[in-house]
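Starting off, we have a lone chain in the form predicted on its own, written out as structure tokens.
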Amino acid sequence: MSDDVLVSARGLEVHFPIGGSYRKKAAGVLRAVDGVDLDIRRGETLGLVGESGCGKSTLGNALLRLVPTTGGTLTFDGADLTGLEGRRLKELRRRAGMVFQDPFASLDPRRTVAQTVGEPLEVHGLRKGRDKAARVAELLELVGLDPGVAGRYPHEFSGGQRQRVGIARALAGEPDFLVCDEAIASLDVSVQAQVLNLLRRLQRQLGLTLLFISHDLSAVRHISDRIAVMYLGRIVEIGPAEAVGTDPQMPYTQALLSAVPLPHPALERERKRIVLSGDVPSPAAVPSGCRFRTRCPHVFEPCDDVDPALQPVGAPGQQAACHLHGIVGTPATDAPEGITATP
């Protein structure tokens, strides 16, 4: 693994049993994250986009070991997280933080701002007494809040202010890596811009590495250095934000971008939308071959039988999992003769 990579996943899987009980075995498996290979570089902001239910949040939780993984490997700054437990996991987890989607649900209504932001300092033994109070004040100033609000409760704040409290709490452990899981989804549009700008400033000021999860492609393009596109538990395209945002190479990414409104009315009227047919398959019944084939307008013979692997396309650093760029992937066990794939 390269020294400039902070977080790395190889073949990462998070599968949940479904339909079982304490007396019966599970009837099936829901493949929330299904073989993800991903590197997140030090100091970058990686945007993760995709439709609801594609596994974005589960992947973010898995990278922080908040949900158990069922396969693959996960490393953080060169240390294997896959089987790490107890004190060693706690020590490493201090270096990672999370900003949750709903600032109304992620803050304890019975705890003051000082108690909420100061809790990580206590858990990790970083500050006590007056030092802790001073650090809480510093963190509140860092996210644009008056330190005088430390004694107030969450219900006394607006949504944007609550999310700033959540960001201050995530920064309390002095993390290297921050996962922002739909951090602006529940905020007003004007407040979304403020929080995005705050995250960009903090990323530069503190040298943070960010995973910014969102279904809002405009916001992701604004804040990200690279963009990863997820579909049905798998990364299907990844590359520099400019390349993926202006010249997507995977039909699914092209369809997502065609749904983003353009600010110029004339261009918006002339643009042709890509409307996908059919529904998203269930992660409990992933199609054979290419998992996007049931909705892809360009499907052809190999798509039914060969699961495409990410391969270099377009701009430098851009990759897509699509047979339109060559048949590279894993053949299905029941693939007919004549269908071959280059590993």
Second form
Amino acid sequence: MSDDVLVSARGLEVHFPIGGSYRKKAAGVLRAVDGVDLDIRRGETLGLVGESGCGKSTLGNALLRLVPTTGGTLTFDGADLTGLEGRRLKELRRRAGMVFQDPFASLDPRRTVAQTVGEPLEVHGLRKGRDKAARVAELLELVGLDPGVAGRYPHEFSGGQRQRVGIARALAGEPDFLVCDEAIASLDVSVQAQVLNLLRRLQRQLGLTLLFISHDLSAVRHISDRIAVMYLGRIVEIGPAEAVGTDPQMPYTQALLSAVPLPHPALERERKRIVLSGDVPSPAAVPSGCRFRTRCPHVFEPCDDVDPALQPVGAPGQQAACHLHGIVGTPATDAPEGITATP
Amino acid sequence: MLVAVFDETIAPQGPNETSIPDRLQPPSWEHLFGTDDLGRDIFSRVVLGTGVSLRVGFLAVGIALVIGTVVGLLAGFYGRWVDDVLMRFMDMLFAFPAVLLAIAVLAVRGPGSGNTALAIGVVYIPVFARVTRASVLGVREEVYVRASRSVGASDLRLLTRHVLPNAAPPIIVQTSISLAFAVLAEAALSFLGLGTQPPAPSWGRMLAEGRGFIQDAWWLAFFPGMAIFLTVLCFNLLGDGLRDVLDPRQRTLMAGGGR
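Having gone through the form predicted on its own, I am curious about the other one (the form predicted together with its partner chain); can you provide its structure?
Below: every chain and molecule of the assembly, starting with the one above.
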């Protein structure tokens, strides 16, 4: 793994208007992604975890320009992505692929496997005629499917097989970067492991950079080099998988980890769980200061007023956004005098 | 359909051959469906009318299908102002009573079967636009459309390869229903003297002409009516069948059942 950054986001925002249309002013703003700074290094697997609705998938979609960003900057291999259009946007979509959550919804029911997997080849004019059929067969073999299934329709396959077809499609354009958006969440447990191992094998074999979005912490620890934890549209902790997985520095990550069952009954009985009270606040009404303060067991004074920034804590390369490690961040607009904040 | 192709061979007698002595004959072996008030053979006229009615029906639905589907696709897929502009225009067309609109078109263009088709077509454009739009609204949110976009497919490709095929079933059904209605509309317009001009045989006009004799000679109206009824029924069955055949899921089910 090198330090060479492939995908980089700075202050990335994806806000959705609530209840408005293009004629009517929106009644509010949904902050799905709200100021994300993230560097994904070439060749690494970054796991992105968080609860439902925290903006993981929106972030993944935003990185591929599948949802419009409303603020911040985004670069891919050094080139600015915001505002990219036409041919250059198309080129991005060849170099970056996506594997979707639900393999029953992500394949067009009216198109054969060959048509689905071959679509990127057609779109980008990469292969034609017999070459295309050969490449499709090669891709199917790569994801562990019999090339003979090319003429079949999606409904003839099981969930795991469909997901393999989805992976083959994502790989057809020989991308550098692959976003796996809950790619194993809707599969059976036994199949999850197969697909997870397939992804890991492909990542190594093809030198892919992988963003692995999931709410399954053990799966993420299994596959990732680094883990980023997201809460309410913001990355609250990021670091090497080992460090985040064993020694989390942010109370939210600690609570998340404590919810993972342990494989040994004795250990499982000993396991201390940190149960968070309350629900995730609505992304339409993000709390001032630290966005986790409404549920944090360690909440103290500055949490109300200062929005914490990521700061280096714990292991090398580990960062957390929490005032317990020193008050760093942007004060809320109505912050009282006396609290000094460093940007 | 076959009847329309072989009309000249099947028809035992010219459609406009009159034979006053044989007028208003009930059905017999000589005149299978009887004769009308001018002694014309109804069977021959029904057979020859098939071509006229179907041509007008297909042409009308063709016009409505092509324009309406394109409008519906664009409105449904792009939404926002494209949707508003196109659909409000469709509402304007829709707001006119169908026959009045058709009469208006015919008044401008003059009567005749080509113009009848055009008039009926214009009336049905908004129907197709709406059906298509509704269907597209559902399909465009499907993950596979986003997936296709994520590999770089253009809007045109998304529309033609993914959205249209998956939005097609209701459009196909609508087509079969509209074919039936177009045949009826042609009849109505012909009855008003704006459609197919006499003496060319048309089911609708024969029905209208037979109306006056319904008490004494039921066959005048009955056989053209049956022809319309059977055609409409066939189109509906055809629509259902087409929809099933075009669905890969159904196709495998049927193949599996046969094995």
